[in-house]
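Take a look at this one chain, the form predicted in complex with the DNA, written out in structure tokens.
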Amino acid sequence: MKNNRKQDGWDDRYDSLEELADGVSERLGCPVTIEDAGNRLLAYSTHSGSTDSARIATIISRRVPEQVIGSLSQEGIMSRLAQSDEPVRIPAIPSIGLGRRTAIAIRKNSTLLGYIWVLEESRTLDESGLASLKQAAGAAAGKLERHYTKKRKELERRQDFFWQLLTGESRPDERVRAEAEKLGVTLPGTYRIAIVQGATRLEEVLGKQLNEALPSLWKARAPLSASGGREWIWLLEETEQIRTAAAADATAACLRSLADRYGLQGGMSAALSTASSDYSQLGSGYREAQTVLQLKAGFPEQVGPLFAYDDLGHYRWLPYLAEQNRQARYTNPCLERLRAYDAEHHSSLLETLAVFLAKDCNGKEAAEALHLHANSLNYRLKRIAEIGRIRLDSMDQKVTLYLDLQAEAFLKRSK
């Protein structure tokens, strides 16, 4: 057995993937390429021979086209490759860029590691090509195999760490820094932490999905990411793109239909924290983006819409506001008035000022939210103002009422 191995020579020749992919294109006289199970790029010969654009894309950008895969899942040429243990010969399709090529999937155990795909431009495989081709796919599976674990370790040392810098005690700025290095991770100058959390445990398919959609919606890297339950964090690099109410939109866009192919219940809402590029706030701004999510949850009419802490506002307060409240055991009393009228009374006083203020104090906007008459509203402000004892012509009470009321309601909310 050994022996049959050391002869057909795949397994323990050639130290890498490269240089199996260089044995395998001089067996066999074609170009070859190996990608893994997400379809980037592993490895490629370099020996001369014509090559199509679309192998060409592909070594330039490390990963196969999104057009290319779209056009051979189409056909059912992956899951073909997907389910066969045999090599499969795909025909040109010369619109995308494709020459006839042959190729076969990599796995161990029944689970897909990769592939090799062959490029048969100047020559087409014979019979025992096709066999070496089956073999080599036997020999790249250990590799991919050892490729995978080590990727997968890497994977989890810089999760750790990063779930370290999001909920541990916070370290000088330097110290991450020179921590990273050590971890390969190139930290971006000026960073925010983003969070997508779903109202259930999120899968692992969908986090992948995420991983890849979201850092390209906004155009940034994400050198490190973390998964915790219902959440998804990553470090994200601050760009432009960021900041823009188009980039807000395509997330919340996003973010509503990879929910809606994952059947979630309740959707999925994401957060960005402020910009920064010390490294040593990194933990304020995960509770940062904690409070975001808090607040849409809270507030889905005024904060709902919006990603960033940066465009809270005040609502940025009503976290603090509303634990200092509770810990003196403020109440305002003014509401306290209306709410024992309300009572005593099934009215709705409170809901009236509430909504009176939310409304920007325009009696036209606010009766129409309140299915009332404006002539009502009227009434009901004037009872307002002698029974809470307020008067609505002044800001600071206004501002006053406003801030206590929605403190109360985010107490309310976050239980």
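After the form predicted in complex with the DNA, can we look at the form predicted on its own?
A lone chain is what you will see next.
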């Protein structure tokens, strides 16, 4: 503590939030916690041996338990706190382990910065105590503002570092680890790059929700993150939860819920790179996740439900195949012959071939998709073989035709 303390005020009395929490507790005779606006624990005072389970859980996990916040929100207490400058009395809720409390919002002008919670385990605050609590909230505002300024600068440094790793020249693994350590970032042993992309720019308030929801959903630590217009990107710890088959469905449901809440037209989509333990490959991981998003947009029926680069199968090769064909100005001669015939005779042999191949050469399914009689389909297939000089009994040729058709579709949809 400083030596030049003011007797009547709080601002110069304590150097840190921790000292302020102890000072408020000593003044009021009750245990105190100070939390940020996201209900993460910033500081707490000592307490006697008999305290409630909600306080213990908050201290252990460094944030207020979800069931406590949920219950307080349902009772309208959180909204009252957020809207008032006065202390709010909170009755005990034994079902969630919450003892009787009084709380007050910490704000700077109109900006909510956090809360002070006072556990009234053995006494009830009188008018003098409530007035002291209000003074303490004013003192905490300056300290929290400085705390946020410091955190913002740290976050900006980490974001710049992450962007450089994702988009700049590759750095050796050991160098990345050393630079991360200097920034106070503990890198996971195995990681993935995760991206959430929106149809339009993702505002900061939604980004905060994503930062809260997705790492928690994936049960993964995310020591680095960055935002860039339509994208939010994380360096994500590899976890068993991510590898489960339900991860894609759970993530999609979470994104739909957030898109509905914020009225996002076009929704949001998520993607993961492959897992890696080599930090020289961060840029490659970023490109993998971007490829997943690109393919999900281009092939919504086939790739839309997929989540990770590992799951793409042959689709992961389409960008490379399409780019190689574009640079070489290559077109499959069989497809060109069919395309020329269709243009001259106003037929649809190329479409018929594409559907037939997409249906794994199953005549019944292809005929149904094209709304053709089986005999009509067989006639078309015969003409396709003759005009395109195609052997429909050759697996090699069918695979080549299928990939070249998809590469063409990828290029067309990427423009």
